[in-house]
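Below, in C-alpha cells: the form predicted on its own, a single chain.
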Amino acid sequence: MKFSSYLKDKAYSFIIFIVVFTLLILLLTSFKTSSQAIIAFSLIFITFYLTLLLIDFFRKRNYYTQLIQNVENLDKSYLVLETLNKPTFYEGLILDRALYQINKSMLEQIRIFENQVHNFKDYIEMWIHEIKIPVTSLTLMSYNHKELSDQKTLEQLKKIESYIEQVLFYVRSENAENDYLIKPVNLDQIIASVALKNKNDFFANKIEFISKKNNVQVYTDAKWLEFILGQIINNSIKYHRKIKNSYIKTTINVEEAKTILTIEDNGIGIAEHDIPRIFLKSFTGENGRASSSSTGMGLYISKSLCDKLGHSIYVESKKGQYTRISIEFSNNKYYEVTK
C-alpha cells in the first residue's frame, strides 16, 4: 500500500481540510487575532490533521500488505483469512466479514460439486461393472459356439471390454491412492497375465511375444501395473508393422537403486516431434490420426497411475524401426519399513 495512492484516495478529505482551514484563518483574521496566535493555531491544526492521516494509513497499510502477501504466497488463496489478524479499523472489519461470507459460500459450492462428482463416479463404476457382465457373457458364448461367431466378432468384443476397463481406471485414477495396495509383486506373473489376455491378438497379427523369466519382485500394485502394461502392449499391437519378424519383447534390468521394465516392439515407431507429448491427455499424434480407433487416453492414464505409484515412465522410439517404453521401480525399502 503506497502513501501516494492513499493520499489520492483522501483527495476529498484534503480539499475539505483546505477549505475549512482557510475559513478558520479568515475568521480569526476578522476578529483581529494576533499573528502569533494564528500561526500557533495553524501548526496545531495541520499537525492534528496529518497525525490522523498517518495513524489511519499505517493501520490500513499493515493489514492490506499482509493480506496481499498472504494471498500471493498461499497455494490455496481462499484460506487467507486463517492467516490474518482481525483488522482494527471499521472498513477492514467490513472487508473481513465480506471475505468470510464469500469463502463460506465458495466452500459450500465446492462441497456440492464434490458430492455431485462423487455420485457421478459411483454411478459410472456401477454402470461399468453392470455392462461387463453381458460383454463377458457374449465373449464366452462366442468361444463356446464358434459356429455362430467369427474372429472379427471376438475382436470387437475385446475392444469393447478394453474401452470399458479404460473408463473404469480413468474414473478411479484421480483417487487412486484410495484403491491401490503397494506390496511386493512378481513381474513375471504380471507380464504372463497380460500376455495371456492378448494371446489371440498376437496370433491374429502374427506377432511374437518374447519374455524371459527373471523372478524379479518390485513394490507396486498388481492390478494397476497389469492395466498399465496392458495399455502399452495394446498400443504395440495396434501400431505393429506387417513384417515377417514382428515382435513385442519385455526385458527387466535390475540396478542398485532401481528396477527397469522395458516393453519393446519393432512396429511403426513414433515421430520424434510427437514423443514429448505422448503422455498428454487425448494426444494421438501422427499414428493416432491414421487410426480412427485411437483415443489418446491409454498412455495418459498409464502415466497418471505411474505418478501416483511413484514409478517413472518414459519412451524411446525411432520412426519405422522401434518403440521402447520403460517403467522404473525404486528399490528402496520404504514400504517394508512402513507397512
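Keep in mind the model is a prediction, meaning the values are calculated, not measured. Positions refer to the first chain, counted from 1. By rigid core we mean the largest C-alpha set that fits within 1.5 Å across both forms. Compared with the form predicted together with the partner chain:
Relative to the superposed rigid core, residue 32 undergoes a CA displacement of at least 2 Å between the two forms.
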Given for the second form:
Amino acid sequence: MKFSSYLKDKAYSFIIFIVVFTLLILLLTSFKTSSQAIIAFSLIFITFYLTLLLIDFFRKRNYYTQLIQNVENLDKSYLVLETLNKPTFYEGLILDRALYQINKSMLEQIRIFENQVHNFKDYIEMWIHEIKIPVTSLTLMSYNHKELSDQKTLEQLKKIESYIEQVLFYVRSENAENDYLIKPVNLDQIIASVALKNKNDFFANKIEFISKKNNVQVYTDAKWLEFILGQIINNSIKYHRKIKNSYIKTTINVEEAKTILTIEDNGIGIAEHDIPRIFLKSFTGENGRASSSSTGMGLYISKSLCDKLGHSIYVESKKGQYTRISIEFSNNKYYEVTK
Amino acid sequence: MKKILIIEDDESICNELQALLKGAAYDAIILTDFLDPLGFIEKVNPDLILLDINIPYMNGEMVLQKIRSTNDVPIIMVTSCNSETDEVLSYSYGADDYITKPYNPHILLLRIAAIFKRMDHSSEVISYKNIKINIQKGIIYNDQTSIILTKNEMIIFSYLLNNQNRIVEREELMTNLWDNFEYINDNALTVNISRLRSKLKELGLASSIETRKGIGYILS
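Next, give the form predicted together with the partner chain, keeping in mind that what was shown is the form predicted on its own.
Full assembly next; the chain just shown is listed first.
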C-alpha cells in the first residue's frame, strides 16, 4: 500500500480541509486576530489533520500490504485469509468477513462439483463392470458355437473390449487417487498378455511379433502398464505398412539407473511436425486423419498414466520407415512411489 | 474327471462357461445357492473353483477367505474388477490365479490346466504308449533311442498329451505357445507340428497326431 496512492484516494478530504482552512484563516483575519495567533492556529490545525491521516494510513497499511503480498505469493491464493491477522479497523473487518463468506460459498460450490465428478466416475466404473458381463458372455458364446460366429465376430468383440478399457483408464487417469499399486512386475508377462490379446490381429495383418524373454522386473502398476502397452501396439498394428517383412518388436534395455522398454515397428511412421504433439488430447495428426477410427485418446491417456506412475514415455519416428516408442522405468523404487 | 465349480451370478456366462469346460473334458457344476456357498462346496467337493467377486449376498473376496479357512481347493478368481489392488488382495486371501473379464476362453483353460498340473505331483517323466517324455530335459525316448525336442515342439506335444482323445484346435496350440513367450506364426506352427510328427515317427509312433481338417489335431 503506497502513501501516494492513499493520498490520491483521500483527495476529497484534502480539498475539504483546504476549503475549511482557507475559510477559517479568512474569518480569523477579518476578526483582526494577530498574525502570531493565526500561524500558531494554522500549525496546530495542519498537524492535527496530518496526524489523523497518518494514523489512519498506518492502521490500514499493515493489513493491506500483507493481503496484497500474500495473494501474489501464494500458489493457492484462495487460502490467503488463513495467512492474515485479523484487521483492527472497521473497513478491514467488513472485507475480512466478506472474503470469508465468499470463500466458503465457493468451496461449497466446488464440493458439489467434486461430488458430481466422483459420482460420475463411480457410475462409469460400475457401468464398465456391468458391460463386461455381456461382453464376456458373447466371447464365450462365439468360442462355444463356432458354427454361429466366426473370426469377424471376435474381432468386433475385441474392439468393443478395447474401447471399454479406454474409457476405464481415461476415468482412472483423470481421477487417480488410489487406483494404482506399484510393485515389481515382470515385463515378459505384460508383453505376453498384450501380445496374446492382439495375436489374431498380427496374423490377419501378416505382422511378425518379435520379443525375447528377458526376465526383467520394473516397478509399476501391472494393469496400467498393460493398458499403455496395448495402446502402443494397437497403434503399431493400425499404422503398419503392407510390406513383406512388417514387424513389431519389443526390446528391453537395463541401465544402471533406469530400464527402458522400447516398442519398434516398421510401419508408416509419423510426420516430423506431428511428433511433438502425438501425446496431446484428441490429436490425430496426418495418420489419424487418414483413418476414420482414430480418436486421439490412446496415447494421451497413456502419457498421463505414465506421468502418474513416474515413467517417461517418448517417441522417435521417421515417416515411411519406423516408429519407436520407449517407456523409461526408474530402477529406484522409492523414487517411483513418491508421486 | 476333474470337477470344477462355477461361482458366478450371470446365468448366460454360467451356461457358456459350463459348455466350455465340458468341451475341455471337465465336469462343471454351477453354484445355485448363493446364501450358503460353503455348504454347497462341501457337498460337491470340487477339484477347482472359478470364483467371481461380484456375487449376491457375500462378496467373492469374503467367500474366498471363508473357503480358505477350512479348505485348500485351488481357486481362480474370474472377475471384471481389473485393478491391481483387487488382484493383490485376492492373492493375499489365498487365490491361486486371477483372471479378468472379458477373458480369452483358451487362456482360462490354460490357467486351469496349469493349476491341475502343479497339483499333480507326479514325476517329471510322463509316458505315452511305448515312449517316455521328460519335459524338463526336453527329450522323448524309448528303450533304444532318445530324441531332443525343441522348446516349441515340447510345448505342443505336452499340450496334446494333456488333452488326449479330444480335438485340439490350432488356435489353442497357438495361444499356449504365445502364453509361453514363443511368438510364432501360423506357418511356423505347421512346421513345428510336422517336425514333431517325424520325430515321433523315429520312435515308431507314426500317425499318432492326426489332423482334423479345418479344426485341429488329435493325439490318439
